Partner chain sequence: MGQRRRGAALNASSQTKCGTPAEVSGRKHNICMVSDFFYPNMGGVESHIYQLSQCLIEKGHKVIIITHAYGRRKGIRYLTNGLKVYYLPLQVMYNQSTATTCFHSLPLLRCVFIRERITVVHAHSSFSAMAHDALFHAKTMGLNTVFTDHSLFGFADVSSVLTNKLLTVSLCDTNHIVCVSYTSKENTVLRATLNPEIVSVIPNAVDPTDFTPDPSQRQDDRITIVVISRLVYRKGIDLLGGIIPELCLKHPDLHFLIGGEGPKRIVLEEVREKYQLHDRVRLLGALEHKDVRGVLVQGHIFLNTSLTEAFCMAIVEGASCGLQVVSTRVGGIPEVLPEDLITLCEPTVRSLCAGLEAVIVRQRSGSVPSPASIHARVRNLYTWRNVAERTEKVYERVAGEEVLPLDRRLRRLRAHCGPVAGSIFAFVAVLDFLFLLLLQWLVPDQVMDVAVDATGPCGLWTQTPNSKEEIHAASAMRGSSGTQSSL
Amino acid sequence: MEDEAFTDINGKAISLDCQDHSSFCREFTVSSPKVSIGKVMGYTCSVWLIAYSVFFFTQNTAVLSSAIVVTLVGMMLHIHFVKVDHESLLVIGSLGIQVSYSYASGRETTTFIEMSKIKDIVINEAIYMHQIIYYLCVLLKDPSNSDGVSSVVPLFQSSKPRLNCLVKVYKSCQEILSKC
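Show the structure of the chain whose sequence appears above, on its own, in the form predicted alone.
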């Protein structure tokens, strides 16, 4: 469909890509900026300068070796487990919702929630640090109470888009859910 530019709660640019596969199937992908090489260089230089300072006073080469190993392992862990490149939400009218996360290392995780377990999709608000943020979430039905909610599944946890982006996704999801 179209690719629009939005910002996250910190003011960083993110993009929302909406694709209509059919009238009952729509996919939303929120993409975050790639890892900044400047930041990586800054953190690496800081750790290595501290390690070199300690080495200068102690004359222990293990300090330099451990600093190199710690920064390399830290970067690999960050790229593999923390840095999400894009998150996607696939809403299929009578079937369910699929949430996928693609990490900077290429790793992907996918979760599927079948429609019979979904009560609703809502925009919720939360207090985060010193501000109120909004997030899109799926309310799951409580099997013991037909009017109750058993749990809340937040969407787009990594990218944290602002309200204007969430409203666009919310309206589109409600349009599909109302057809079921």
Given for the second form:
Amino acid sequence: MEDEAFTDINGKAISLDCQDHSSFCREFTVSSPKVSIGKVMGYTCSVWLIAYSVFFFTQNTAVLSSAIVVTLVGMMLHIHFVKVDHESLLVIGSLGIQVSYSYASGRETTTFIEMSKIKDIVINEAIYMHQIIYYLCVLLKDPSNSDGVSSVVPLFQSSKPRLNCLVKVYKSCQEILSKC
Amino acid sequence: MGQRRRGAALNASSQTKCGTPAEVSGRKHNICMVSDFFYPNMGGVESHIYQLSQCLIEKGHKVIIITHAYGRRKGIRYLTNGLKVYYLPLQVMYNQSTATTCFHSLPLLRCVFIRERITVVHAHSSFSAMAHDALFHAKTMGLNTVFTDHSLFGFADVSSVLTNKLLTVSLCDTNHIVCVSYTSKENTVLRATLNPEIVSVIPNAVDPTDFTPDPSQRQDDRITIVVISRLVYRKGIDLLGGIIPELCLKHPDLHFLIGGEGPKRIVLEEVREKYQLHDRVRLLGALEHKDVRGVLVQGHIFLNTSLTEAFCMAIVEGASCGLQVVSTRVGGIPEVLPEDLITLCEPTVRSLCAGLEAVIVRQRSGSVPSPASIHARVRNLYTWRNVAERTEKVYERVAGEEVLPLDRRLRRLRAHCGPVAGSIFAFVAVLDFLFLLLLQWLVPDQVMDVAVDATGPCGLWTQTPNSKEEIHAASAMRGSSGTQSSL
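Since the one above is the form predicted alone, can you give the form predicted together with its partner chain too?
To see the whole picture, the full complex is given below, headed by that same chain.
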């Protein structure tokens, strides 16, 4: 089931893992590839080359030490706050939806949305940067108006899978949501 | 690789599922209408695009509309029958027209053209920078192009010389051009130095069911003249200011009903003040489209004083409501109505007064045809279905033509648009092509998802409404308003 090759909107390979815990509890995990050594080397080299050329003209060693600090801190911030390895969506019928992000550094953030607040899960279209993409989102109920939608929570925000992957997740989510 | 194969299989299955209607009525097109002007902005071009799209959808084509974002209305919206509208976040520069740099709109437009599998790009209005941009990019991408011109221009002043040059560049390699009247066709052919054979005339239309006569609304002890137009110089409001006192002195039972708003309102207010005509000249201010009929049916005579007009919708609406029409003989107006339904005058106060008096005399003697009979004649003159049929023929013709490859396009630009402008725009065309290659390398075509088809013969909206996806698609659309900011 998870052997199908999915890609994100930039054409990079991602994998989708569906786990059935029971008939009304299902977990979807989208994993993007790890930070590649080549990419780290590339960024580091470019920062250092710029630092060396600046150093060549200014003869100031502070430039070199700051380049080292910038690369180290930048890499740490990147893996701690930007780079998401796994994004998972746990749908439990009659209870709610839990969305968790695990970053490359090991940090995890989790949010839970109660079923009473959820109106529906839908696939929507949006203009993102210079592209128009599909994304999966949770519609939250408007407490004052039972038909209205108060806000939208986008899912799989960092991996941004393509439509075929979203449709698969959407269909199995709807199976569970329609039961309760 | 596997993914592409699966996509192909999916396409094939959807085609077999709904392939029958498409095969019966010939080839179907994926049409993209582009203009800066669309709802919520109101006007003739906007309603033209909307009505034409609806009729083309009815005929089984797939139609989408691209315009720029209006305030908080940005992203993707759906209108009646699954008509998809892209409100792209491009900067508005002047008069609801976007700024043009020839390049910055390419990534988004390319994305839309590819994901919707567009075959014909149809741009509207020569005032719209986005329409020209889209034509330019579509030609770079090798798509067929159609352009509709909705307005008349002069040749003498600096601004028209410049816009005419731009139009020449923009239209010199466009496949087909549509004008709304023969006068407009002459004007466009001269302005853009086009081959008249690739210019078609397809008039505008009115919805005859919206404009039905109702003689009971008239007051028979008086004669009412209705004027509905924007109160601007182009519409000849100064002439109207000369006509009102002259006719009101001669005919004590004459009343004027004037709908519309604009900078020339002050002229009419001055006339009303000077000749003490407050009880006989009523200024209604801006009217919404739905209220127009209610005003029209109160009158006996419809007066149009335009100084320039490509195709006058207002006189068709007036005649459709059963009014006697008096108009100036300018632009495309003489072609619009048959001679016995309209009284044409020169654009001078004296000529218009003479024309109006002749009609008033006929109205008094009761020798005018009844409103119902006028309506019956006008009803079938201009319908949107007819417009859509004729536009469809243009698409058929265009789809068979080839799009000029880059080298021939450059040669044509240099040969057609003069040595300086031609060379500049040939250079721009080369840059645009290189930019397209860069984008194709950054985001390859096969990475973009094909959009779910909401309109046309295979559209989700035309299938049975119990399918679950559709309901969710609908709710997704409702939820789309606030989503862009959150991403």
